[in-house]
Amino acid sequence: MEFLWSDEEKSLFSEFERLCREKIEPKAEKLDREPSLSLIRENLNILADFGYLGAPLPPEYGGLGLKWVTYFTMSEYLAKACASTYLSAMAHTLLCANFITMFGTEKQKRKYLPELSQGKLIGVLCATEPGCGSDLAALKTKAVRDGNYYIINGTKAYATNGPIGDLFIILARCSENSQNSESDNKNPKSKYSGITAFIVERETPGLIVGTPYDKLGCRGSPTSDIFLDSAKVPVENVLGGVEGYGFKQVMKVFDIGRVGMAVYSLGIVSACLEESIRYSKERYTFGKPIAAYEDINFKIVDMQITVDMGRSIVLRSAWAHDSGSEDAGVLASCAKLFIAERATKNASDALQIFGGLGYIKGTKVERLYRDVKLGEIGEGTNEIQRRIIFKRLTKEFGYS
């Protein structure tokens, strides 16, 4: 692996960093204090104009065709500037547009990807349900074939971008007796049998968007339930054109999404590091800056280690996805797990460095402290990541 950036890539990074610093970061505090659907859409439009929303998508569908190593490197600047904006952009690009890129039919790609790349449509992935998160086998949303349509009923939870979404990818279970169904497992009684991804447009009758949640962190990225009450979806909107492959498809999409969540945590640590260095030089106690005290500068050093090691594992994971390595999925889990856990501790240390000031709303580290926890939860909890990694280890060493 060699990561030697071309002059063109260096210029891209510089321009994007400036965009995030000048156009996105100044609005981050307001977006957190007063969550606004119009303001997050404004930020997404800025990113779309730059080309970021379609950055990893193929040029023939309106994207920039960037490699994952390039895309995730530039993404850290956005996560550092505003975690809420980054989360919405990530959900749009990695979980919706990329889903269609990876598994959509040619007709589906040509119909939806150009407008997703341009931000004319905002994408949403709806996999989680009130009783179904990491355990997709418990999925209860049903899709029943009725002529040239499917009738979908169920409830989806924690849908990032739900309130501003225009295009929804809905996971539902088709009837096991369907003549069109292909199983994710040769055993028709597999617990994942019949799970299928559907592309559902906002105007679809029976699709109802719930009220935005009032969240602890990432408050500017709108999240809601999605209700499907006999939603009528055309047969041609089965993602990929064939029933029953939804579980395999979404697992591959989550592999990329987990690298995205690793970058989410990495960007927050990078912001914590910058804030902590600045404040430790400005704040004096007992006649000298607090940066002079070991218990302060050791905390800052730990943040730097997270940033340096985090960037390394993100790049390695991104490279594995670019090269089609079979290790790509487990490396994504390692990246998310490693950075998210350290980031939570680092953000706590940053707040501690600020003392009482860090506990006051309006202080940047207070927002970062609330935002960071999502890194250990989103795209599969860290407990699930450990299970994924251990399963790979036992397979490698012949224990299962």
Contents of the next structure:
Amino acid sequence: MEFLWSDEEKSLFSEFERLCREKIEPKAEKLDREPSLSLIRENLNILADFGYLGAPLPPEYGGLGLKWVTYFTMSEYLAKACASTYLSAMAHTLLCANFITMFGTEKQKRKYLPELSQGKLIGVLCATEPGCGSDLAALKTKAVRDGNYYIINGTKAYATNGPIGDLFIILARCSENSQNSESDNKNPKSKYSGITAFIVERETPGLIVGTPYDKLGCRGSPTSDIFLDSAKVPVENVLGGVEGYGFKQVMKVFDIGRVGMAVYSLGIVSACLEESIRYSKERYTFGKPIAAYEDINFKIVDMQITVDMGRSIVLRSAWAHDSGSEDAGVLASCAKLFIAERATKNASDALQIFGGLGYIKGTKVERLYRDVKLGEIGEGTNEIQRRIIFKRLTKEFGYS
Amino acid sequence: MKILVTAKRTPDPYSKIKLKPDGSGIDTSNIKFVINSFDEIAIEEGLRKKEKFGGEVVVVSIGTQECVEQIRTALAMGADRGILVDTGGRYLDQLGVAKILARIVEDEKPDLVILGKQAIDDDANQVSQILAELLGWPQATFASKVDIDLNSKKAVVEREVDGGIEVDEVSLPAVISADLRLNQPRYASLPGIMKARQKPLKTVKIEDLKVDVSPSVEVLKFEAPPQRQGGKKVKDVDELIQALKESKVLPF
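Show the form predicted together with the partner chain, please, because up to now only the form predicted alone has appeared in this conversation.
Below is the whole assembly, all chains and molecules, this chain first.
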């Protein structure tokens, strides 16, 4: 087994690292302190110009067809430079564009993917609702067929990119009488029954975007509620063309998205590590730099372990996705959970190394400490990851 | 128009330079190499002129096979093809480099040659001037603005000189050297990097060029600048003035 990057991949990494360091990182503090829709949009445009937003999408639809291992490896540089920008880019590419890539009809792919690749449209996935997140199948948003349209009513919560979104994928439940016989959920009593993904354009009458939330961390990436007040969506915008597959589809989409969230936490720890090493050599106590003290060393070593082990498990789950392995989903959950839990501790340690200075706004680790927590919540909490991993394990052993 | 640009392989300006223990050169084992920063500006200017007037940008690098990396980066930025002059690792002085470039220019017949004003490793600032002389072409060094008029075959170049900006008009073909403020080089894009692999890259052996490059400069030894000595603290202004007098900073 060999892990070797091609010369092309190496130059891609070094060029992207430079772009993130020179163009994205300098704006990260401002974006956190004064979240601005135009600034995040500007960052996404820079990434689109580089080709990052469409990097893993198929070349026949305007993407670059990058392998997942390559895409996720380069993504760490962005997550390290600015977690907010990374989250928005990731949600756009992995949750919206990649959803259409995986399950869209030929016509939907031709219509939307080129513009999503170029960042002309910003994508949003609306799955969570005020009353359901981990238990997604309990969603209440309803879609009722009316001639050549569906009328959608409901409220979606925590939509990443909502306020800057142009294209929304909305999960809604089709009413039972319009259930398609081809659906995989023939039992109308099943809680997965009728769940369908719709592609909804920003201009659709009845689609209302809420005001951005005031968040603890990842403040530069705008998140909002999405209200559907009799939104009128044409029948051809049923994602994949057939009702009732939404739940299965979105679970598959999350399998890749979770690797993306693992990289989110990984990038933040990588930044914590760099900051901690720098500061521990600069800061003197009792006549010595604090790097000379064992308790500081151990904290830094723990970060290094997260970064190294994290990269390995990200690569392994990305590789599993590239090779279509059945383990891909479980690996993604393991990667996200493992890195996110350690990352929260690591970021807290980094702040501790900075002491009082770390508690002050404007110190980078203060932002990292707030940003890092999302890794344990977004795209499935730690708790739901453990359930997913266990469910898939026991299924394999025939227990469920 | 056809434009020839250069891409010297130099250490990343952000890397920490260490010398080999015997002083024969710098220790390159842990150093990242990039295109010389001024050459990068020259390449960018070449690309902008190509985008405006059409034509072709040819990038030349002189050195070992490792310079392929810098040529590929230039191709990823948008240059059309590359030429590597493989020196087999031998030392060249500035005259030797200029002679090789002159030989390439004879073959390629570009309308314009743009080089970085100097390389950030040896900071010699000689090649563009010597090259213009060897070719018998007009030169405009330290360019901060280049306007080209294809009809009259002329370039108006603003040059950064000590007293301010000097505006020169040169007829084409000419040699121009790029200063820091000429432009802001672009980032190679992902599709650009992927396309670069397919672009033509020709390797020429230095012997095959039949140019006398035996150096007239000999490198004897590399030395690090002396370590800064610790200063001393003074009690008051009088003592300070006394100390400055003793160290002959103050003449009286």
